[in-house]
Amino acid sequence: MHAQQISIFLENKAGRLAEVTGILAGAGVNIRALALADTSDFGVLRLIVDDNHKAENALKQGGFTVSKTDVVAVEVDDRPGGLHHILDLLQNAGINVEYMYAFVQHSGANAVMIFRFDQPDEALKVLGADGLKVIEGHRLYTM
């Protein structure tokens, strides 16, 4: 119940986002949620895509160091205390949450979140124990 994000490794300097987006325009890779963390010399770009395999070729033969990480995707309750509700849980069974984004769009009434845990495996076991839905990559990648 994984699904796969692309991580890509920037310089921190103006045009190397737009290289990306390019390269990813130019294979035809639809970006469906992204996550950007930056420190003063590079950065991180967290990328959910519509065909991994695609964006990864296409990203390293244009000079980027990419590498494939498993996340979770969980639909949340679009509601007060929806997100508050899973992090209690986790928090509960001693798992941390090492970064979350969210998703483009809904999935029906609820919000989509995309979470990379410590114990993802635990994790799943808690979310699913609690009736949260975890949704699976090949359905994240084309929603």
Second form
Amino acid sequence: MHAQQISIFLENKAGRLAEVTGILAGAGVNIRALALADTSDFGVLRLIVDDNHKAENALKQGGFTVSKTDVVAVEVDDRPGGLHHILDLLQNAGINVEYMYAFVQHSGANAVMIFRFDQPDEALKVLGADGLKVIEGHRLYTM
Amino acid sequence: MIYDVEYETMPREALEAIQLRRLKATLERVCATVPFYRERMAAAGITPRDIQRLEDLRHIPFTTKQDLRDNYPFGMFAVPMDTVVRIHASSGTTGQPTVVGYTARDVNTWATLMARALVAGGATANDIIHNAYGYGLFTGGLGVHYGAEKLGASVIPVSGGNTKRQILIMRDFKPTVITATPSYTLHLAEVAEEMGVSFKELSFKFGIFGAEPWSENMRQEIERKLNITAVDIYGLSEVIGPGVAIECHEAKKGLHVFEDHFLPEIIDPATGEVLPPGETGELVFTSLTKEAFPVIRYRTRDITSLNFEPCICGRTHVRMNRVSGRSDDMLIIRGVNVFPSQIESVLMETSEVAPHYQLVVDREENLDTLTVRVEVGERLFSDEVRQLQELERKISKNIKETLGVSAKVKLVEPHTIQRSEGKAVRVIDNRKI
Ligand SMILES: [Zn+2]
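Okay, that one was the form predicted on its own. Can I see the form predicted together with the partner chain too?
The next block holds the full complex; its first chain is the one shown before.
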């Protein structure tokens, strides 16, 4: 039920992001979603791509430090309170959201959010019990 | 003014005769009392009796910092502990400091040499000396202190730190001589300015600065900002502490080495060959009068040259030029000795991996700053910014705890640290000194 995300360490300096997108373009990898968390000195670039394997190899070849992280992609009702409902649910279950960001594509009428939880398996149970729809990796990558 | 006219202006032939006599006595004594020296000389097939001229010293093996470490803590002492009255230690490189000891006579010798140094730097018995060298295991504070008392000056043992209080003391006590590291002095000047205290309106006339490398430009800046005459002092705890050599304020051109107590040589650091007078190389010292901790051909790792030309001040003792570098890669940051290898072990301990790293030293607003650049490889990388920041903080804290020096840790991408012939460039020293 998990999806995999690629994380890249980047120094906070001009042109680094373009370097990454250039490498991925060159390798024929399509970026499905992207989020950058940064400080004044460095950042972590998180990517959902259509081909993890290809992306990882190309980036490592390009000298970047890359890691893979399990995340959960959840369909969110595209209406006021849709996201709040999910966060509320998780908070009540004692599950922390390490970070989250939006996926570019909608799934039908719903928005898609990417979550990194401290207890991903617990989170999946809570979400499933509430009838929320989790998108599996292989579907997410090609949505 | 000269504190000890007889010895400090002694004709060189007479001085060299004293040196030879004291050298022979020192060698006899260390061979009798320090197993390390006895074994070293035996292995080299040489006895003290083979030393007939000062030049013969070159046949005796060197002593290195590692030798001192190997004999930690008291193995190099030449007297029983009951005659040792003082112990100092210099900052360790692998967690092991270099320990030195003094007999009562050594303490007195040191105080006398520091009194000589203070007078060469312009101080008199009528001066008030603001001593901002650190007091403690470091020899700077107490070394100057005893010299000032020996001279009969009034010493303010203010030590390092608490800068604002120091400025108030300067304003109220009106000290006339300042002794401190040059970088701290410029820091004092800035803080004084922020507090609305003008250094020029204080009572300082002379300043004696050392314990870290500094430049002619810094001298001019200090002299201008403090409106004083500034001289360079040299010393290291292994030899005795501050007061091994001092610039005279008359010439301000090289530091007179107190040759009746210390015999300097300049060697090629790579081959160990003694270099001809005037050539630049590594400074080596043999102590001639020390009792508790004599050193024989101790390699200081400091790069300099000796100037035998007569000086306008009247002193006949040879002058060493400003130390221009280190023969190994040791860094002196705010008076603290820092080896890249120490940082490496901290990184190893903190992250359980040996990342590529680089030390960048800058001098910002007259204070040395150390930045440790650490390459983030897969083992160090975390997907979470918070954990990476925590890693930076942990490394920085461990460096501070282990080395006693503050460092900013900067995580960088792999392969961004320059490699030279496949080897990472470990140190970039941007200080213009
Ligand atoms: Zn002179």
